[in-house]
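First, one chain by itself in structure tokens, the form predicted alone.
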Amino acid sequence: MAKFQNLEEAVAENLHDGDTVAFEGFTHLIPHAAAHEVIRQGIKDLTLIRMTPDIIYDQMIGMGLGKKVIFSYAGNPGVGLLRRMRDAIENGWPRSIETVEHSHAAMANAYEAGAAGLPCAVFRGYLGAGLKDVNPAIRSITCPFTGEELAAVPAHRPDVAVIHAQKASRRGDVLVEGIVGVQKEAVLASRRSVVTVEEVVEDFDDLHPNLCVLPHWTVTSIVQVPGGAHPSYTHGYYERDNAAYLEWDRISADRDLFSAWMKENVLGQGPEVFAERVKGVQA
């Protein structure tokens, strides 16, 4: 049953050290708030799980906080490296982690295994690629049926998701709309799971029928943090902020200069400040 709550009190009870965590959104609806929270309450040895880590994930990777990552993809979205984590792959800064990469289908698979208590995903896929030779978890089945040659890794089940979303009912069912990516499979494989919204209604009584709706029952945490998913967009709430992106790059290539960010924008910063944030990219 959800729980409405402020960003702390959701994150401190239900991310701990040494958890499996996804931070799901799909080019938007990216949940940076809750990330920011994360860092500021220093929970670390994390094992991350995204479809495309990005800005959240480097900050965490630099902070110390991850100590495995397993994705699909890892990347400045339409600018380039993630600098944080690739100093710590090279060069072990500020720790060295482990990384399993998948491809985006792999991915997607997973977390669809997971959402159906399933202990792997079975897909057609990686015939006569690479990846498999360097990552274990990528095995291939035979179908008892067909014969036909398949793949299959295990299922995610994080012990927390991490979403952010438009609405929120004050039942605590959760409205995404857009581009939905993974989030509805992150939030019902996980055990627990934290979601940020832009604003919380009295109900859906007259929204369309076929929308994405997370229903009470699967959500644990809900806050409402609006300006949450900034630097990237809420659809129907506000725009990309492409300037915060390509600053990343620079801020994020010198040790020195990303620590001083940190310590100003996200260690001595609340949850409020996203609100104010997202002001000059209104959609």
Contents of the next structure:
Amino acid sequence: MAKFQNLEEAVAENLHDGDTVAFEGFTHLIPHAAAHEVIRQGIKDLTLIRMTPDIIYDQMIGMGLGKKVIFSYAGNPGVGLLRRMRDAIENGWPRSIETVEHSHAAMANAYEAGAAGLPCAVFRGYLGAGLKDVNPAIRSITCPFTGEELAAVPAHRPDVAVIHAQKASRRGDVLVEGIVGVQKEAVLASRRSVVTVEEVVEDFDDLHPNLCVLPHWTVTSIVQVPGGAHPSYTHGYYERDNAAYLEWDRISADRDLFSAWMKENVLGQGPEVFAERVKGVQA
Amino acid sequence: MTILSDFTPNEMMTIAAARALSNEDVCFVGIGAPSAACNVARLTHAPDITLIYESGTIGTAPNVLPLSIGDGELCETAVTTVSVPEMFRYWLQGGRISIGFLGAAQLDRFGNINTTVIGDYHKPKVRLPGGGGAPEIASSCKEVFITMKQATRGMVEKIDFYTSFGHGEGGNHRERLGIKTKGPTLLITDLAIWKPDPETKEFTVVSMHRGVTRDKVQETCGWKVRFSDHLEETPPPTELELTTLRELQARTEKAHGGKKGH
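Given the form predicted alone above, I would also like to look at the protein as it appears in the form predicted together with the partner chain.
Below is the entire complex, every chain and molecule, led by the chain shown above.
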């Protein structure tokens, strides 16, 4: 049953050292405010699952919170490389991390299998591709009906999913719209979930019946954080802050600059600053 | 239609790629040059082309090039937006996409692509972003088009990692692995247009852009280049093509605060 909390409580109750966590959002609705709270609380030895690790995992890895990353595309979308993640892989700074690499199709299927309560995902993938030679979690299975060899990967079953969404109702139902990504599957695949939302409304009675909604009994914790996806965006509320993504490329290129930025903008701040940050990009 | 003489190799590459697309195509679009080419096609000769981005947007018609694969404009102008698992299961794996459009960090003569690592996978010299959707785009789309700027460090004799499978070692290697789709059928660079030899599947230059020499193509390519016996010159951009591309990029630059969408 969804519980309304503040961000500090929601993170402290749901994320623990050593957990496997999935922060999702496919370019859209990336839960930046929640990631910053995890960094402030210094929760460590995390296994980080995410299709596109992008800036939030770059920040968590750069702060030394991750021990392992399960991913399919490690880039700053539209800008280039993830410099903190690369530094950890190539140079072990601030610590070395283990990586488990998949394709997007494998990651999406693994979440769907987790949501469906299955132990693994079966799909037509990795044909001729090199990842299956370096990732032992990619195996194959023979279709019992046709004999076709198909790819199989273990289902994602994170301890916690963290997502950002447009709205929660007073009852705790959550509305996600626009590019919905893989968030519904990530929440349903996880044991617990923290959902930050732009606003809380009385009910969803006037909404279209086919919208993507997570019913209140599938969500553990809801936190209202206006602007909580910035510099990502929230469809209908504010636009993607492309300049901030470009700026991250500069900040993350240098260890000292990165550390100073994190101290000033994350460690020394609270989630309330996010509402201020989206004022210039409001839709 | 006036033919313009003032154009850059990059513009020629994008326009040549746009011309390869038709109104009937359903195209899985990657960010960068592929995205520019697909949208120029849509804004010129192929207004009804279906563009799909892996974020889940189907039939999108953005007014500016997206900076990322999931920009809001892609969703706002799409016929429908589906979840990412649905995108990969029903639409890509389901065989509903005619053209997959990919870029490459490293490419070999058989259209195999590396965007994963330079050097050894476990001790990389350079850790690149990785494959994203590309491993399955390469095997599930009916055909694959590739665009890249020519350079010897990119067009190599042997790629360091098979992110996405092209024609493998050539010949019928795809069929031997049970892959039923055609794989790479076209490579468009800033200097030339390449097509696979029907037998060996090695990319062969079939057309060079205006002003490009065979030496220039060879100097910027890491393998010994084969040229077609019927080598043509790529028709230069028309005024409509070039104006469309430049206006699209100007709108994009304005929308993204100085950053071009490629």
